[in-house]
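Below, in structure tokens: the form predicted on its own, a single chain.
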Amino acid sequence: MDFLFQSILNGILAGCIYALFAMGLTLIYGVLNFVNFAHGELIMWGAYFLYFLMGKPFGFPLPIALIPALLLTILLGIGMDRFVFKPLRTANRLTLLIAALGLSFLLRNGAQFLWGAELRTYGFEIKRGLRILGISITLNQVAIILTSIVCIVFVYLLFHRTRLGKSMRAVSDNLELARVMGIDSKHAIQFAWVIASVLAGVGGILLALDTNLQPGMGLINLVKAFAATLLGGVGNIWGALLGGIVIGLAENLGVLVISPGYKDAIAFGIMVLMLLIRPSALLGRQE
């Protein structure tokens, strides 16, 4: 029974991180109406930016390195849009898809060129977790839950309590109508990239704190974010949050009955299943 509760806790922890990935992915879809298949590389580069700033020659402690790492992730996200996606804004979705895939390969191989293909960690000592009602939880895992809650509350307040958030929602609902109403769509789109990049960077750092870093981490977590997005509804931020939790629980409860080696395949299986059930999910919202 303790093992079951431990798996549920692990699933919630993973789900919190996947939810951050999925919320950023679906935010860009909601505003620009295309799936950014290079979003996984924002996740990966966010984690590596922190690794770079904590290593030589800088050697910054994590609290000091965190903000510059997120700023670099934001610059990468804005750069994606400015130099790749913005010139193709009027192109069809296939062109945007090919551009995103090409950018994904470029960034993944760039990270492998700079840091190599081997697994890396932030170098923190692994400490025994706290035992609460037979469940073990480490301080890093507590930080993951608290940080995820803070990010989710921040996104909620941004979208429902600020003028900028309402502008982003208006652009997401109807870009042309938002422009007619005098909303600065360019500013809203740029800020959407900022939020998506922050969510990706924070999620990537939290994931690396609990596991490790490697150049392929963006691709597999993109699949999980995509599965969570399909599960919660493409373009629905709160659905993506719920979808991320479901994917995390499905993975960690699934390994109770199958080999842990197939853990990542569970998210892929859910993604394929959702596409079979709702093949129109990627064709835009139904009126």
Contents of the next structure:
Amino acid sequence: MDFLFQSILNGILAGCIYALFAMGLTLIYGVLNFVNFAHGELIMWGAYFLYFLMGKPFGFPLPIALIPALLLTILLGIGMDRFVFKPLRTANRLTLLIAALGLSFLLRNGAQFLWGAELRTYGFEIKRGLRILGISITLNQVAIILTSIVCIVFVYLLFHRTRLGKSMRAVSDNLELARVMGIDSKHAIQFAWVIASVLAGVGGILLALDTNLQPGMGLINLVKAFAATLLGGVGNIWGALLGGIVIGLAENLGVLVISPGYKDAIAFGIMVLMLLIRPSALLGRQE
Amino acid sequence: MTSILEVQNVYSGYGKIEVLHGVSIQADSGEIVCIIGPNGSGKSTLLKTIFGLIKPKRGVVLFSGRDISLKEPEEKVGMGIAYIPQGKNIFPSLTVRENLEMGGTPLHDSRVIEKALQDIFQRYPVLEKRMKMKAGSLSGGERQVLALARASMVQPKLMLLDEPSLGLAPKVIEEIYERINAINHAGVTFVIVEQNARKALKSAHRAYVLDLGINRLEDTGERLLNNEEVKRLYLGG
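Taking the form predicted on its own as the starting point, write out the structure of the form predicted together with the partner chain.
Everything in the complex follows now, all chains and molecules, and the chain you saw is the first one.
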């Protein structure tokens, strides 16, 4: 029984992080109508930026390094758009897809070049988890859940209470119509990159805190985020949140039935299943 | 009467494909001008060219005497021109209220937007009742009313409507045109493109018939409605 509860907790933990990834991915899809396959590299670079600022020669403590690390992630996200995707705005989807894949390779290999392919950690001692009702939870994991909740509430308030956020949703619904209304779509698109980068950076850092850093961490998590996005309906940010949690739970509960070695296959399985049942999810959103 | 809109000998199209081959129309302040014509005659292209979504290759568009041919849509909204595209003309995942707020974007100040919103709710109680609903859950007629109300947020002088009756039941079309007439009585000029032209011609002060990208006819709405050639060719007998 305890094992079940533990799996549920682990599932929610993983799900929170996937949700952060998926929300950013789906936001960019909504606004620009393409899947950014380099989104995983924003996740990975976010985590490495923090590693970089905490290591030599800076040696900043985590709370101080956090903000500049996220700012660098935002810069990377905006740079991606400015130098790769913006010049291709009117190109067809296949061109965009290949550009995004190429960018993903470039950034992944760039990180490998700088930091090597080996696993790294932020160097915190592994503390024993607190035991509550037979479930073990570490302080890091409490931080993951709290940070995710803060991010989600922040995104909710931004999208539903501010004019900029509402304009972003409008652009995501119908770019041409938003223009007709005098909404500054360029501004909204840039802001979408900022939000997607922050969510990716925060998620990447949380993930690295809980596990480790590795240049390939973005890619595998992109697949999870992609599955979550499909599950929630592409372009739907709250669907992505829910999808992320479902994927996290499915993976961790699935381990009770099948070997943990196949854990990553579960997200793939859900993705393939979604594409088989609802291929329309990829092509467009229902009104 | 002063002319609010003048389109003079405009050539326009998409990329290399030219759709309008020298079209001229004109609207006086306070008029409802209707443009009819078969599919592919360039009606929608004309509206898009007036609004600046497409730039004319030749010819000029004058708004209150100023040349606005090459201005961007964003600027034109600020000058008092509203455009309602055909079909998908609301934000389905935004609430009715948020849709209206988006229409108020050029007003900038939140308090001014809020005031405009309250004015709209007074004129359209049906929208106030639905304000928290997702616009995507509205009926076709309600969507069109919302689109009209949203365009009214900035109190435009000129409204460009692309097929407001598209896909609506006759009774609903009736209601939409009542709304249009009401806005027109308050002094707003309309240029309306319609394929389903009977209702539009009844409301219109003047109308143009466009065919294959050139002007075919121009007359009062009433007379075009009774014109045998127009009846036969464009109103389905």
